[in-house]
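So this first bit is one chain, no partners, the form predicted alone, shown in structure tokens.
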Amino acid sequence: MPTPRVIEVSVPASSANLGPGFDSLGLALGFRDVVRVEVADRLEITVEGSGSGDVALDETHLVHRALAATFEQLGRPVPPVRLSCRNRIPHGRGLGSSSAAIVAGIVAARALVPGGSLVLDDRAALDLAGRLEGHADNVAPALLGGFTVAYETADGYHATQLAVDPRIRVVVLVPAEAVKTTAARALLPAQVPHRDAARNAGRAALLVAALTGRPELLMDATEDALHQDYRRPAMPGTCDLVTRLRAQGVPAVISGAGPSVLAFVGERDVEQVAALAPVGWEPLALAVDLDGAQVC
């Protein structure tokens, strides 16, 4: 089989945590970044859309780092490539832009190697993506699609997919200003009260039930005691918006590390909730993406 020279990959946005499912639950969302990788004579990287003018255009670019790590795992030298990124996923908004970049690099590299998907199946690709990202809550839905539960064992990262109740829709409210994930995570305490941990475990389990068939439970199921309030100093406007939406009966949470807000709604409520976006925030009515990363 000849080695392909051009691969195009699309990867969905994702929202992690979903309230109480800290570092474990994730949901793929229906808008995508597209990455084109062409074997070339020298490294060349171009970026359109989000991140243009801000991200590195050398071998430290996140897609290229993931690409190189995958070639290394496959036992192949890293070829020079022409890398073109069309980014729709906003950076620094808690919508999985870094996970999409990592997954894009892995899937593209795997596709460039004949038989690559046999050597590096989705389980191995997920583990590599989780190691590059540091956790698997966003990379799992970005790679696999849908609603995922990610977890780590002695032999690496794993994830399982679950079907989302078709009555559930998602509205994401995206602020103009970004917040670095590292800054938001640095606010989390090293320890939490046992009562809070136990409450969150119950809510996370309830959230699985709510998303897969009991959407009437989403208000209770999206309560969080582990991370959202601790992030308030970095994103007070986000936390205030979550509080206001929940006071109106909308199951709203911080999307990932923030500062975007994700609200679960019924089909009839999409426009009403989107209209609650503060001035300067962009409302996005989104489907749950069921396909995950795709070679185009």
The other form holds:
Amino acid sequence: MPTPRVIEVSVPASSANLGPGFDSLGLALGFRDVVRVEVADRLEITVEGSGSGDVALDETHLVHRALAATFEQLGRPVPPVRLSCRNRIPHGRGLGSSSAAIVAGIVAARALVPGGSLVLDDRAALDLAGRLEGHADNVAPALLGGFTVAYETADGYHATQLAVDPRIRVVVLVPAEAVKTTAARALLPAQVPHRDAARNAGRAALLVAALTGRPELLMDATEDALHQDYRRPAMPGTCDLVTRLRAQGVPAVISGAGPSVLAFVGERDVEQVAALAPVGWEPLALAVDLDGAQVC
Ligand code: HSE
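What does the same protein look like in the form predicted in complex with L-homoserine, given that the last one was the form predicted alone?
Okay, now the whole complex, with that chain kicking things off.
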């Protein structure tokens, strides 16, 4: 089998947690980053769109780190590459930009190695992506598409994909300012009351039912007691918007670690929810992405 020298991959945005499914539930969203990787004489990285001018253009670039980790896992030397990133997923907004970068690097690297997808199948790719990210709730939908439940065992990270109800649509409301995931995670307490943990377990189970066929349950199913309120100091405007939308009957949650807001619109008028975006926030009406990472 000849070794390909150029690969282009595209990876969808994603929203994690979805309310009560902290570090577990995730949904792939209908817009994508595209990464072209060409084996070259020396490392060269260009970035267009989100992150351009901000991200490092050297070995520490996240796509390159994931690419290098994959070659190492496949027992191959890391070749010098020309990486061209066309980014649409905004950075630092809770829409899975770092997971998309990690999945792009892994999927591109395994496609550049003959037989790479056999050695590093999706299960192994997910585990590697989860280890690079530190949790798997965004990398699972980025890799597999659709609605995913990610979990960790002694063997590493796993995920299962569930058939999402075709009536589910979302509006994401994106603020101008970013919040670092590390800062949003630092606000979480080491311990939570047992009643909150029990409540969230029930709501997360209900959310699986809601997204796979019972969207009328979404309002109750998106209640969270484990992370959203704790994050208020880093994103008061986000928490206020979630409260306002929910008071109007819209099942809204913090998208991932924030600060974007994810609203499930179902049969509702997408335009009506998008119109509730505060000044300076960008509303994105999105379908659920069912394809996951693709080699173009
Ligand atoms: N589950 C993660 C969090 C998602 O809420 O911190 C962000 O990567």
